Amino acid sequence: MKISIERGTLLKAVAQAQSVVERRNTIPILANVLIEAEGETVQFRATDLDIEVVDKALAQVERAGATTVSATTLHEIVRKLPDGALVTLIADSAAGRLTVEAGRSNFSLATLPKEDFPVMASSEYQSNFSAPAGMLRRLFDKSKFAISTEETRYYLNGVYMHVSESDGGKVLRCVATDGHRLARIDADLPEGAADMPGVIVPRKTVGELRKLLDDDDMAIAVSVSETKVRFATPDITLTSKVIDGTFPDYTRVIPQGNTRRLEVDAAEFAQAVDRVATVSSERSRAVKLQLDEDRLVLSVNAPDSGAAEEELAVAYADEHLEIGFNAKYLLEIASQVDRENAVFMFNSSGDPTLMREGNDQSAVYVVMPMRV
């Protein structure tokens, strides 16, 4: 095999790869990525047995053929060449060698058989749709915060991707929780998305995903079945097993009957909660909010390290309120929020809270109070 390329067009192939590829495994060939040349493109193909990724590139084929080399040791020599550079691979099967030109810089590294590169069983997918690449951002960005991380809950260490019925209509939705907060977020049902089966996207695909949506205009071919995902652009395809578990019935945590409403900047909210939460103890992290006719009272007294408190100006008319959260839980939710306001849905101190952006429907966050 003998290839020329761009750099940067090698870097972005090379750097999708490098990070699906598991650091600390017991089987040498997963830390490599597999190099295939034919025609006028080369395919770049890493996997960690959960995840596969393989990622198109045009070059100069001047012999086809393929080989697997270290996908971190490839990446860092190509980020480390100069811009516009053009990088020559060539490829010895015999002396297990392959050989990296650019410039005055040569490298010879070590191969191994390309046999030997496990390669993901094809599926049949029950349901096949395309979506915009910004409408699944919005889905897995907002909701991806509140993905548990307790490996014992393990079918909460994913997005919940599934359809469901809002305002009488269906919806593509998503959801994440870990017991102490929860996301919902509904988008349109895409065409041909209808009879999609629910699935659980597990949180590193999710990550690995983010990196095929910052094209807003791209359209992204999406495929489900019960046991794989497959999120496909004309150069990237990602496909993943799902978490094989049952994600637990989520309508019952988020509460109805929440009648307290509080409206608030949600930046000002933001920058107030990160400012009284600096003396908090890292261990609880925990912040009082008081509530009174349009005026709230941030609060956090910490005997250890000392005590903060700011009051901010919001639309509040109800009864007087005390309640606590965890200061990390509440940053995280107003940093989700794009409009300029929060709402806020309070019931009691000891009820979950409701909060969602402005009069959007479509983004629901739920937050479990602690005791302060």
Contents of the next structure:
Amino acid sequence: MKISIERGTLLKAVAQAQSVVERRNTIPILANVLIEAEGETVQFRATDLDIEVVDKALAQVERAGATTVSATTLHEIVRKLPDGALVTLIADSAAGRLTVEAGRSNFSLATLPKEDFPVMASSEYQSNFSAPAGMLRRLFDKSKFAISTEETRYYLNGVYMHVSESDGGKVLRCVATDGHRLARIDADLPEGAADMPGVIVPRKTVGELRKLLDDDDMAIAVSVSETKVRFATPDITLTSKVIDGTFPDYTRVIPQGNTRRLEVDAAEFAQAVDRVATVSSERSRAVKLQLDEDRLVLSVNAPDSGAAEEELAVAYADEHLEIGFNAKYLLEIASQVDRENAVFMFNSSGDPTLMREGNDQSAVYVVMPMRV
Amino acid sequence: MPSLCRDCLVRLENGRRCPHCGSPRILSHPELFDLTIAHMDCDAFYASVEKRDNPDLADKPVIIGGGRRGVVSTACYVARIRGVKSAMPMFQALKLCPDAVVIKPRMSVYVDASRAIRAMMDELTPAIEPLSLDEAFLDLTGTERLHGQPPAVMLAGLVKRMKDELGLTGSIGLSHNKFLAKVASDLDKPRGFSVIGKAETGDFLYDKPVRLIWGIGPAAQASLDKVGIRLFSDLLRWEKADLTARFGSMGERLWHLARGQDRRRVSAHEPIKSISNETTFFEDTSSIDILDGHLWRMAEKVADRAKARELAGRVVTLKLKRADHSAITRRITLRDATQMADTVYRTARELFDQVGDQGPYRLLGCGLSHLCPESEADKSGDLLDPGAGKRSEAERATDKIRQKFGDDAIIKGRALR
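Pass me the form predicted together with the partner chain as well; I've looked at the form predicted alone already.
The next block holds the full complex; its first chain is the one shown before.
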């Protein structure tokens, strides 16, 4: 194999590949990226056995062929090369080396046979549809903060992407929860997605997917089966296994009967929460909300380290309420609000609270209170 | 050289026999009257109590332990000569010593004896750190003016009183820190009194194996073996930074211990780090129902103790031992610290379900660690487990009933399995 490729193009392709590769590997080949050159393109493929990413780039292919080389080493080399450099990759299979040439730099890297590289088995996808990158970005960005890291409830370690109904119409819905907070985000159902099986997209895949979604108008080809999900742009294909488990029935978690309505400027609210939480030294910083007519007092009382209080003008017309929350959870949901005021719907100090943006039902958050 | 008769407590200049009582038990050491940190360890404590209470047993090998299935908790010196050791499985002990008299532990009697010893120690110094019922560190620094006698004399007096008034013997280690005091108490058992002075510390440790250190078990020993550390002299060749890089905080401790340095204070208020409970079954079992019953009872005991100490824990540990004695340990960090039996049980049960091993098991235990005050615990509920709040209220109510009418006043059905 011998190819020449522009440094910027190569860096982008290799960066995507090396981020999938796990930092610590017991199987040496999994630390490598598979480079395949044919026709006018070169393909970079990396996997951790759960996720596979294939990145295509245009290159001058002098001699077709394939080899595998350490993804992080190659990435580091390309990153340090000067911008605009032309990089030549020459594989010598007899010597088991890959030569990387750019200007006066010359590197010789150890390779592993391409035959050893595990290629993810292709599967039959039940549903194929196209969705704008901007829409997918919103669905995952607004839900991913609630993904659980708990190992025992592994089925919560991802975003549950499925088809549901809202206001009588069908929607594409993403839900994530860790048992303390929950995010439920809806988007218009793309054409051809109605038969999609519900899948739990793992946390790491959500992170990798994000890199495909920067361009708002890019159409992303989405394919879903019971066991796998695939997101593809013309250049990059991200294939991932989905979490083998049943996502809990989240609908009963979302409170329906909460009537006490608080409306507050989300940014002001978040800043105030952040300020008062500073005095708490506990791991889970608890903030107390005291609500009276059109008045909200946020307070933290940490016996060992101090106390703080801040008052906010809000819209609230119900009777007096005192309720406590983990400051971090409040900050996270408040930061999801970017256009209108945040609307909280409370019941009692022991019941889950609902938060949404204005009257927008397409993004709903639930947070569990804590004893203060 | 400063010397002391251990029988009549007279201070001597030297000599092989006490001129007052004729006893040969003379203790001599250049630093004898300067050292102040001691470790007192009773000799075969449980067995000695049994022999004291039943003189017929005096010359017989006695093993204290839990039935046929359990392990040896204490073996008297007669049994030890035959090779019986603490923590040895009972069947093995009985193979070595078939005529041994096996006695089930009578904890309340031992606790009484321990309290009596503690009362005697309290007369020596307020700085006492008990390690268990039968051993304790004592710091006698600055007590010489109070007692009119140096620590060595007071300590010799302590073991003499224990023998005379309680019929129990103990061994004393006297040195300049806890680590060496503990090592010393073990040098000359039973009825020993060993001294490790400052001047001889380096020479004393030089050719000793590092497993002498309390807390270096077979696992730690194996990882030290890998880098060729077997003796204290091996440790001396290591730089502090290298030891720390390789073994973390233990590495730094090893570096100091290799030089006989140990700055830990003798403190009665060592904060507890974990609460755990385990049980060895009468018969190995792989029955989920039986194991589940045990798991609940263990979780309840752990929670009871946590509640009694007003503590809660963030890490739940499950421990299992298979029939072949191999152990499985699983732990998980909770988002919210807990002291509730229900949460400990459910978490441990999840861990158990994930082990994916059929058993059979001989032992099961569970524990709580990463402790914090109870005020920081069980603060938030679980969205996905709406019943948790009710169960927790039920547990608090049950606790009140048990407090008033006794532990068996109200129990869960699963506790009967």
